[in-house]
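First, one chain by itself: the form predicted alone, in structure tokens.
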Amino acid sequence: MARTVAETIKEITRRHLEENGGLLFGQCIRAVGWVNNSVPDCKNIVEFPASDVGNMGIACGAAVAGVRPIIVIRFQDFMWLNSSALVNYAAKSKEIFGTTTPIFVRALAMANAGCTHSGVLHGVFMHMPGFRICSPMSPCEYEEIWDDFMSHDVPMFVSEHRGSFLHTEEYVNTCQPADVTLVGISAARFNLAEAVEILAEEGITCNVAHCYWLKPFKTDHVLKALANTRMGLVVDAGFEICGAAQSLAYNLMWQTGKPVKALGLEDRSSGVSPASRNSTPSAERIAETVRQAFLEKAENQDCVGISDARMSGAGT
């Protein structure tokens, strides 16, 4: 039976733990449900107290003396505090100083939990050098992200959305003809089919490109599936002001020439309540992101032509 993003992880971490020497630390590991059963019970777990500001210096010492440490943050927002030696030294150290301070974050998201426990923060981490930052979402994807942690020797980010441990699947990418290409980040990729088919009841035909390398931003597969289409979407669990997928779609328009719109969380802050949330874009609002799009190209086509008319008539 296929293996799941959490067995997955598991696997990955008591191997580290007990074949490389590896140290995992976080808080509440053992005690709430060994983090959605991702974490395996085994030697050189080390239990954090309810510290936050602390617990990564203690973790980028590790690093500095060749351990690699496993940190686990239950909750991206809790990011906030852990941060400061994160971004102050961890990510500078190998630039500024020659040392290294290989560190994997696993930094975990979850929907609609509350204004402090909903977070997506992978768009603040892409803004500072010295990181690698991704989004797996399967299993493989998870494995490919960790080898390539273990073959550089800087901090990584790694994006983990809980939506995403009980999936054993692979995402497939397409790149034929079509309309628009969607660019899902994170959770946004588990709406992206729903979102092809309503959009192919009106006509709409798409490409889908998974990304979940976001620093470096691996364009391959999505340039090929935009070369194909009129535009792109790039869709994330993250918020859209000053995020990743603006960040993104402003890439790859000067890439393909294309253009290409950003959707994500609204600019507000997330409640418990269903009138508060603040959720990952829907099917239902990445097609209508879609429809809007054509319509304010085809308006700007026909502004254009009008112009041009103008224009003519003034020659005359």
Given for the second form:
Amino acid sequence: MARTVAETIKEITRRHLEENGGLLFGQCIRAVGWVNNSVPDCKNIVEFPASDVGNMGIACGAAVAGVRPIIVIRFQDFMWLNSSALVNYAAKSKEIFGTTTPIFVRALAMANAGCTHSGVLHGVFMHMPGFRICSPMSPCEYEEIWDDFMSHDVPMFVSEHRGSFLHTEEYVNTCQPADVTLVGISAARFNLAEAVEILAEEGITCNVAHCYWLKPFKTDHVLKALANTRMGLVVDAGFEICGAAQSLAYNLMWQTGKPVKALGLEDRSSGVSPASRNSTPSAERIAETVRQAFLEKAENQDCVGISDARMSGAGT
Amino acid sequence: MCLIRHFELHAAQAYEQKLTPGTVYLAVGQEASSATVSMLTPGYAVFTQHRGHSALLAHGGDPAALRDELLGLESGCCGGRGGSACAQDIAIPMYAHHGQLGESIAIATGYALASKKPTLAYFGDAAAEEDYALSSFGFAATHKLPVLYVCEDNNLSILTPIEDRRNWNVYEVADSMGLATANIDDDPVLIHDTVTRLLKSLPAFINIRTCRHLWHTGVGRDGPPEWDRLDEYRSKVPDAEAIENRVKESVEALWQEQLQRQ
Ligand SMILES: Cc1ncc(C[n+]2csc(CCOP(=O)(O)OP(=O)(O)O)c2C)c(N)n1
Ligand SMILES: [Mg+2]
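Return one more block: the form predicted in complex with the partner chain, after the form predicted alone shown previously.
Time for the whole complex; same chain goes first.
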């Protein structure tokens, strides 16, 4: 059977703890399913008390000592408390002190889990210097980012999503002549294929570019896809304003001169009741954003070349 | 205690029937602490954490608004947006918890400082480990604030017992900071006498050892509970059966009233 993302993380962790002398820190690690079955039952696991502010400092200290610790933050929202030592010490140590603090931060996200358990915060950390930031959603992506961590000496913020943990598949980027390039980040990537289908039925064709390297933002495949389309849309599972999607969209727009829109969560807190949720953009919301972008473009400029059948429909 | 128990058993049922859009944090088994403390603290402002239905009900909060919150309805105490972890009733006043473990301890402390009103902060044995919880105890001692900190100590952080997390006692730390402290079982009579004493010398910290019967979240059980204080008092209190039946019926009616509308 193919390996899931959770099994991949577990295996990487086992090797690190058993063979590299690595340490893993976290709260309630051994309880309730070992963090969605992503942590092995092996040596070198240190149970943290619920002291979220101090805990990160302790883990960073272990990184200074060279054991390349993994710290598990069960919900990304707890990063608000766990940030200071990471942002102000670990991420600055190389540039300012000439020392290294390589720590691997597993920050888990989850959809629709209420006002303080639904956060996707990679955008916040992208704002700060000194990290590598990624959001792997497949087994091979996870292996790649782990190898990257082991070959660099800076902290890595890994924006995981529980929605990916049982996935086994790898994601395929497309690069055909098409109307729009859809660029996906984190759990938003799960909705791209359906959005492509919805839009195809309406005569709008899409390329898909999956992004899991947020900092440095690895753009080669995105730029190739975008070169074959008129416009792009970056979709993220985090907040839209000042978030990863806006930041990457700006970057892509500047590099290509093509219009690239951003789509993420609305600017409001996410509640529990279905009506008050503020969720990862659905396939329908992605499709609607693309439709709107097309309409705007149709009004504002010459759209020859964008599938004609659809453009005539868009005008009605 | 009966009100909390039977309200929560209905909440558990609603959860099992998938009528709650979010999860539930139930205090079944832990009723004695808030039920007893509330008898001695009318008019206190109340802050709790995720397992807060019990405090809301004990302090006279509106059970219908709590029920509706669990059901995700606009008539809920947070408009259905907060869910189980965010029990509140401003009439008490009791303010909602937001999800960051233990932060309501600091918020309760600041409220007591500025309002000068007697204030209660309920929290668990894990929340008490949070850095800002410890600094709040110290702040309250320094400023002689009218706060009673109530640690509902079920010896669990999710499923991790204290011995796997630390080798020190929170009440001893609070004591060393100058708070009046106690560490007791959840026997209602004992709680009553201890809290009566502590309220005379706020700020104070009481650690009440409780027994959570159900899982951290949801309604699962890992076997029979170590003890059941409510059950114990069924045979100690005259008329216990009649009292419990009355409460049970009214809680049943409360839930039915809403569920029949759905
Ligand atoms: C800042 C922060 N860290 C971790 C958590 C995850 N978490 C939620 S409840 C909980 C355990 C709480 O235990 P305790 O305070 O003893 O209360 P109990 O659940 O036992 O009533 C943990 C670790 C959280 N919500 N917030
Ligand atoms: Mg506890």
